[in-house]
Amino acid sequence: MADVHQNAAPIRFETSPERYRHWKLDFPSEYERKVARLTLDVQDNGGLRQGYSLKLNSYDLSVDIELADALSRIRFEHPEVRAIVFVSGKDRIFSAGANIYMLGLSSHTFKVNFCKFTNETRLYLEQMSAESGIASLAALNGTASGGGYELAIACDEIVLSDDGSSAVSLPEVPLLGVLPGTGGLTRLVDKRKVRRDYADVFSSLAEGVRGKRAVEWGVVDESPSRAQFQQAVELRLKAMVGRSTAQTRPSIKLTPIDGDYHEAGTRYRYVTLSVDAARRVASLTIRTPDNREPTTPAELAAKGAEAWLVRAFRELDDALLDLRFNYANVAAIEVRAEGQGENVLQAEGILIDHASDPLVREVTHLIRRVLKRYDNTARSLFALVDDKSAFAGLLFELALGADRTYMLDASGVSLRVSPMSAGLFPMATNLSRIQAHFYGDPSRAATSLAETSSIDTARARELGLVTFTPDELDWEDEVRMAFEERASLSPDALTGMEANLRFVGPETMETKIFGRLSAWQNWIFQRPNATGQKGALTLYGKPERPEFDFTRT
């Protein structure tokens, strides 16, 4: 079957509320604008690509791009918000989930990346509650199935109308032969703590459950009658606003980053993505600030989205998504940092000196989220430290997060560790990247963090901060051979290997979603029972019944 995304225009991820086609973001006066209302009203013919219709509030990537943008704008542009409510703009249907016809017309690569992006967005919603004190409520005035229920379960609370027809369901296993793609199974048992046997039945029922049973099983929090539905929603929202820990802070307008997109990559003010299609290698370079950056919350508020800490990491986020969706053949990435390391240390100082300030915390959360997207990049990441490098402080996190680090053994080459690596930006495991790097020997992490000056190649090698340290004679050949070897290996095996090795340490709900769920879904999406000619996903909506190979592994 042809891929609906093949040979189509590149996917772009920047948007803004005035350009939304599927969501409406507003702030009802009855809640004194302390509640952000996100209304899902998907336009049937407004999909990212032609060839499918987004009926019943089903969604594709374009819908989730808008949602991710809306959540960012709530956090930065609307500091008065204390709670979010999700509602449907259609009667008796909240959302039918990810559009099945879109999935059926998409390549394996696109399906996996689509699921990854929706996972990241829903985790972002949960992080808003945990980090910023902005809780969320799913007000289900109709059926929420599949990804529609997975959006609901990412919220803190769920209210389902008991109107005789509205239900919640995860029908992927019985109807499509795949798994819920956005963490639904994990959240059922790990987050909502639904009993395993109930979760088993719920995940096997295509029609889902309604009303009283949905409450008894714990898959929703409340199921009032249709007449009492709005009152129940209002009471919960007022309670959320009342217990919110969010603090008053200045608003920052998220101005466009205006990437210069072209066939061989993208250039932004501080970030450059360059793609060498012949080598199947990309170069991802982030540049340090040129001038003095804000040192106080007032200065940060005045500079807003143009502050290096905000703009550079928004640019990096866009570049990572550009790479993920638009350059599927890239095998490995050269990760570089250029400029003046001292400028990074000056810019990042506000994150420590004013860590308790609510605006500074929001910027910290933004950087944390982008670094997690970097961790989830399904490409080999090799950091290159040479005489032009500025892997200092915050930018050294990119080297620590890489799969390997090559450091030139020559005069004038150095890196710099700062308090930024001490845990301000934890990975999905809740470990810092330096803790993950030295997981078998925590004392070496402490020793490295105690370094207060520039670290040359010999000292970096002694500390164990880098992988290889070729001299000037061997540098070019060794680096070239490393990338050539990487590009020759199976991309499937590399993706699995890197995901296993990067998330060393404790398992969390987040690592289960990006490790266990993603790995199984990656496999299932390629199996004939799901996507073969007679597979359940392939034949969805057609009169033929799927034919399964009933062999169990």
The other form holds:
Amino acid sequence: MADVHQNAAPIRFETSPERYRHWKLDFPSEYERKVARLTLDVQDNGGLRQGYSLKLNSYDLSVDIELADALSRIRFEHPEVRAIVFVSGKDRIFSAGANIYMLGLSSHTFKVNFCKFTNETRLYLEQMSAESGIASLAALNGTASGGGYELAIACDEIVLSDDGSSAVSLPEVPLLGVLPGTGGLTRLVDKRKVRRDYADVFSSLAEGVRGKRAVEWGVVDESPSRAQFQQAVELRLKAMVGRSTAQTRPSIKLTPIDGDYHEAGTRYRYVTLSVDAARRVASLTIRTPDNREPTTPAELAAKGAEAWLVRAFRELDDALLDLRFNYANVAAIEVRAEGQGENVLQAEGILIDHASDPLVREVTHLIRRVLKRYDNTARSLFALVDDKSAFAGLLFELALGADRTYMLDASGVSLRVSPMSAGLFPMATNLSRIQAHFYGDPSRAATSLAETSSIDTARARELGLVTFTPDELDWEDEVRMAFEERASLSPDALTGMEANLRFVGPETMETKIFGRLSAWQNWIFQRPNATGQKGALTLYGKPERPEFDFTRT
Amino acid sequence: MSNVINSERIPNNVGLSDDKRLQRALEEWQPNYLKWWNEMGPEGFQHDDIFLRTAISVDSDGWANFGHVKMPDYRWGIFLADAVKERTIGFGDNMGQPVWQQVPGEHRNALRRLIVTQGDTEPASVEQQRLLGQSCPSVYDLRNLFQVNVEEGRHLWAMVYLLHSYFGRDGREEAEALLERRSGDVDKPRILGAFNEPCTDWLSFFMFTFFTDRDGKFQLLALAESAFDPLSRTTRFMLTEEAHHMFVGETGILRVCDRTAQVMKESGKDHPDDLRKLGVIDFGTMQRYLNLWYSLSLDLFGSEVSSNAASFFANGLKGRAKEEQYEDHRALEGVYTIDRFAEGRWSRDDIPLRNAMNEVLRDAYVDDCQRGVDKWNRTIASHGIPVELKLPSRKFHRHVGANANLPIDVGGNVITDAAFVEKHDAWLPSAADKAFVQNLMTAPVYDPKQMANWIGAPKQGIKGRPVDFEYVRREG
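Structure of the form predicted together with the partner chain, please, following the form predicted alone?
Expanding to the full complex; the earlier chain stays at the top.
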């Protein structure tokens, strides 16, 4: 298949509002700047790659990168915001969803990572509401189809103009032979609790539903006439602002992280990504703070995005995206933490000591989100704890989140568990990583959490915190072989295996989206009925009709 | 370095003095090895001085040092054949690339399994043979038995060296497990079937060293081709020692044939009962023992159609014996035709050559066995006795592969289960045969001047010593 991303320039994820091409972020005065308005006005020819036109507010990754940036900035740079409204800058169309021609020109790998990123951003939007009291409203002054509706359904409320033509729809099944890949099906029934027979009809109806029926079925909250649309939106936004639990806090400017990108990785201030293309192994090193970090909210506000807790995790976030999109062949990652473990414990103290401070909470949420991105990264993650390591407290979460941990059995090697592992950073399952690690024996999680001093290798083995503990004579060979072996296995099987094992425990909407929905979607993406020569996705927009193999599995 | 784990006590050419990892591993393993040897090694001879060959280096002077030594003091060494300069992989998908001095992670598990399977056979045979000293036909033979035993022990060391040096903690655990399994033990049997069969009489011992050790020879030849160079080098050196084991088997049976034929000629008798009364082993009994050990040994090569064999070959882990004799070292093109019996009839199936590598190796083995059998028959014929020993069909009495557990006669024809049961005692050792053989060998011969009645004397002794040399000095 043609792949517009092959040999193209690497994809970068840092942007800022003055560079947006597809979104406008403003703060209308009628809401006293308490509402952030995100206007979607996609530039047809402003996509990430050549070869497709982003008509009808359809989007590609570049559109979503801006959205993710905007949401982060609202949280940190605009603490006065209490609600978000999504509107369209185009007439009679809100959004046609992900651009089909872009998908057709993309490799399977890219499609999967694109969907994952957009899903993460939709969840981020929901987390803003749940965690920070910043609710969102989709003001659909035109049709929202496919990914367009999936953006709307990620908002808390949806208002659809009843103008006789504007509709909401999930046309993927009837038109494209694939699934709505950004959580649409899951949210219909799990979040909006649309009756599943109506959801069935809705999801197989290409033109979707409008007006009264859309409200009856619960796929939107309200469908006022054109004349009353604006007023309805305003009423809802004012109510959202009124009931927001968001608290006043200082603004933090998200300054550029300025990664030093080069062919074999990236060097940031606290994070280094280093790719060994021949071995298909990358090392991801996160360094501890060098100096004393803020201990009070005031100090944190003063240090802003330069605070280690913010900067290191923004860098890690960028590095993970860089890995996913720009180093597709990397099989496995050596996860390392270096520096002074004491400094991590000092820096993380504020997250507990001032847990209820609104700015501190925002930082906690940022870290939570990055750690989830880490959990969701489809590469083998092996944490390496050796004599240079500083897997302490917050950084030990990276080892707990890894698929395996190798700890050198030698004097001077240690790790440290802190209250950071006690539930502050839940996984998608709502379990902490240490709960997931000890899923069969919760008492062991408690025992480990009760260890207040540094844990040497023998003790870590005894506690069950690490997987293997080779000594100095074995270490190098053992680690080398582990990575060589991993890199030789089927990448598809590994992705599936890791995703199944990492997310032990209960299902949530989030795990369903990344597990059930994505797995089915990725299966369908590979099937001839979607992407074969006569597949529905392949032939979309062409004069021929798709030909299906009608065998049901 | 420790008192035990040093290059004086453990002759080697693998740099033991500088290899801390190997020292550490051996420090734990060596005492358990000695414990195993004392428990499971030759019963009743551990304090005697045995005239043994000890390898102290790999050169022509060093690998065969002879002298009297007590077996527990035997210096089990670790040797690699000389490195071949710029050796490249000789077969499979990686052909032409440099051989590996380290285990590639990708092949770690497969290589470990190959090495463990090979390694497991070495102590197993010592266990199987541990009581044989108490029924030996001569001191010369007793010494040969112990030579085979200590060298099987050394071959265990060779495999353990690889596990210790290249497979980390897993390797050390596997090395321990090699000492924990026991031949014939219900709970912890040895890995391969033939190595759990009792070998409690000398006819079985000679058959074993001829047929079963010959499987070992071919496995070692195939592993000597391996892309994992340390495995190749260690197995190449093992082959020099293995040759003696097959010599013991081949000449042992030959001497039995010689003696029986001689007695038949002298007495003019040919009925088994008469021959048994004369204290020799009739050829029918020999043929049945041959049928048993040959078929058990054929099983050791594995299934005729094997995806493991194909992947071992593709990845360069295990080649064919003397790979250089073949023209096509990738073996991607050819097919191998095998006979399969299904739904009441035989069919001939073409299978991809790589999947047939077990069968290719078995072919070479069968040819090699036939050469030995021909020698026996020439000896029988030299006495004017019109009897020939024959290798049965390779389909006969199989427990592994396409013909496993099918009622197949020695000619390779499928018969009924009932017919097989009826003919069992004609083809395989009966209880009466076993009782006869056991009875024949009740009294051991510990006088160097004597030779048991049922076996001929060897043509010559060991290392220039006379046949009646005191190869084993019994204590007190």
